[in-house]
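Next comes just one chain, in structure tokens: the form predicted on its own.
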Amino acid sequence: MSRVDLAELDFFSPEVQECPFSVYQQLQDEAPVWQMPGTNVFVVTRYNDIREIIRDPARFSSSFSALLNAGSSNEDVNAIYGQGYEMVETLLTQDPPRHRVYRNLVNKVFSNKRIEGMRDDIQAIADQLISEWIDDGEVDLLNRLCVPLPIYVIADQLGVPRSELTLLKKWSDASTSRLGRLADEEQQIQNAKDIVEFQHYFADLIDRMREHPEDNIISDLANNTIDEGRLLTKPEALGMIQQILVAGNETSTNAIAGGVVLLIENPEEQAKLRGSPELIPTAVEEILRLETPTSGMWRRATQDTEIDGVAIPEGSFLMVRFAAGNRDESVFPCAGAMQVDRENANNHMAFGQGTHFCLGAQLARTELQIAMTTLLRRTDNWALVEGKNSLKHHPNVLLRGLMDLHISFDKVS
């Protein structure tokens, strides 16, 4: 593995947000609380540094809404969100106590019940999905299984006809492309329209549902009160279902993606998993520990402190790296190795942990172990189609997803 000098490393730059791996390891080897140069910011790589750190609100705030809400220097795109709704603190960057008022709203929709009973649901949009291209031997599994499951879903949960995928996956794609801060300006101009045409689709939607009521995400957010029994206001609700939009389809969408990846790559782990299909729900964990589609998370230090011995000035922040984290050598022994039976994979970050433990997570386990093993069961001798995938990922500081996948296939009797 080649050293890079960490006096010149540019941490978020497209090139090593493809590949960070190595760049990873050597962070947790030399510096594993290290201050990127010239700046006030901090990556932090180590399992048990990243853990007291997102377990510590008091210390190290999520309320980093102003790093990711930033005004454009370009005046078009501030300009565009100026015909929209103003972004309010209320799921990702609210802190302890105000941040379960919100959270409260929304966990019973996200419940471990509500999750179960929609199994079978979840199983007829795999099944039907799948049976769209069983019979060609090729597919974009991407488009045609990973993208549509989790947005089929979530639009049927927010009160959103399925017919809507389009837009839905676009005004999706735009909030994660604002959120990962790497856009050029072109692409931030069009997420700029992307996310005012959602904001105010789902204004439309929030005075509908206030008029007629009915049982779904929406609806609720509409009508349910908080405080002195007041309603959310517009920006309160939109930062929502932004939220959980986002939420209920990328992390699943992208580790399916890469989940298929991964055990074409390594064929004698898939075959353990076909012979051993009870080791679905660990091979899950261990995808979700490996591909970890959050990569990481931003808190602000509220105070003068340290970690690892670390100075961190008030004030500063900490760019907490997950996918780092879950390649930690002490705590995953051959952490770069696939292992479907892995007796640790359930420890990893991949969906947070502590308060802002992500609210879609048993929902996105419950899609991934529902489309690996409709996928293993129906379809066999799986490989890359060659000229076809990239294999290359979207650019962007928070995310990781994959922007292509074509796969080769033989259908089981």
Ligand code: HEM
The other form holds:
Amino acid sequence: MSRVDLAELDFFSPEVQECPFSVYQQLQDEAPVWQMPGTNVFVVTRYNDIREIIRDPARFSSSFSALLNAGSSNEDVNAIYGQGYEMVETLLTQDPPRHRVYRNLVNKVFSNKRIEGMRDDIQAIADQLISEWIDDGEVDLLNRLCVPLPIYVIADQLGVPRSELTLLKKWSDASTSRLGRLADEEQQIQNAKDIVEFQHYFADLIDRMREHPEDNIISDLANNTIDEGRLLTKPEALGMIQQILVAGNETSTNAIAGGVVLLIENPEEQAKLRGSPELIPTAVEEILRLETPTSGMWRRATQDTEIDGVAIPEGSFLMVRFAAGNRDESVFPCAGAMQVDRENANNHMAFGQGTHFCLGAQLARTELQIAMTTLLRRTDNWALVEGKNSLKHHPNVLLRGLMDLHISFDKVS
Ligand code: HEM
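Write the structure block of the form predicted in complex with protoporphyrin IX containing FE for the protein whose form predicted on its own appears above.
Once more the chain from above appears, this time first in line as the rest of the complex follows.
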């Protein structure tokens, strides 16, 4: 493993993020709670340290939205955001006890019963998408399955017509790019335009659902009440919709695409899975562990404290690196290897843990299981198409996802 000079390490640079695994391991070995030189940011890479932090919201707050939505230095960008709605802390960036008020509302909206009821629809969507190219022998899998599957599912649930799916994808990409904080100025302006367009679209939809309620998530959010029986304000509802949209799209897309590459790179594991399809749920957990589409998340120290013997001053930011925790050898032996029957695969932290445990975990698992089962059943002899795959990831400090994925395959008759 090549070692880097930690005093010189630019952890969030696109180069390090493209292939971060040896850096994760070095940090775990040498500086598991590592202060980025010249900053008040600590990067945390060991499983147990991350676990301690995310299960203690009183000491480690999620009020880090200033980091995510910080005003741009570009006045044009700020002027565009001025035409939209203010951002309100609801789920991801809200702390208990207020967090519970919003979370209870969405837990109701995202009930296990609703997700179970979606299984047949998700299967039908997967089959429909695959049928479109099953006779072609080669496919842009990213854009013909991994991207559309979660978007179709969430669009149906949000009550957005299929004709507007490209808009949904555009808005989701803009929010992800804003979160990622690596966009150039031109991209920041486009992101701002797209996000404000998203806000106005859903503000109108909320009004329509208040006048004529339907059986979908927007209608539930628009009409359920919180506090002493009041409806959500527009910024509250928009904040929640934006999180559901973004969190529910990119991450699932990235998990499906990353999972297919892992299975191509590990032909023996793929063969094991084809021979024993009952392993699919465990294989999906293993994919989530190795891919960790949400590589990390922020926390803010509310007091002077310490983690693993390292002093953390009040107000410091902690980058809890789920992707590193998921490769911690003390929890997952041979952590870099894919084992579709790994006994403790579902101890991974790809969905976080504790207060902010992913709202969409059950939905994501269902989508992944159906996508993998259907792909394996209907196609075989997968291979990466030469010359069409960079196997590079979108530059983003929080989310990890492939830029392209073209595979060749045989149709199973
Ligand atoms: C493979 C797919 C997914 C991954 C890897 C993932 C990952 C995560 C992680 C790590 C967190 C915790 C963040 C923290 O601790 O600060 C989280 C929270 C969240 N996720 Fe997911 N997610 C996925 C899919 C989804 C889906 C499908 C939805 C919704 C449809 C969703 C909605 C949310 C929301 C709303 C939160 C915030 C919950 C809260 O703060 O109470 N996610 N997700």
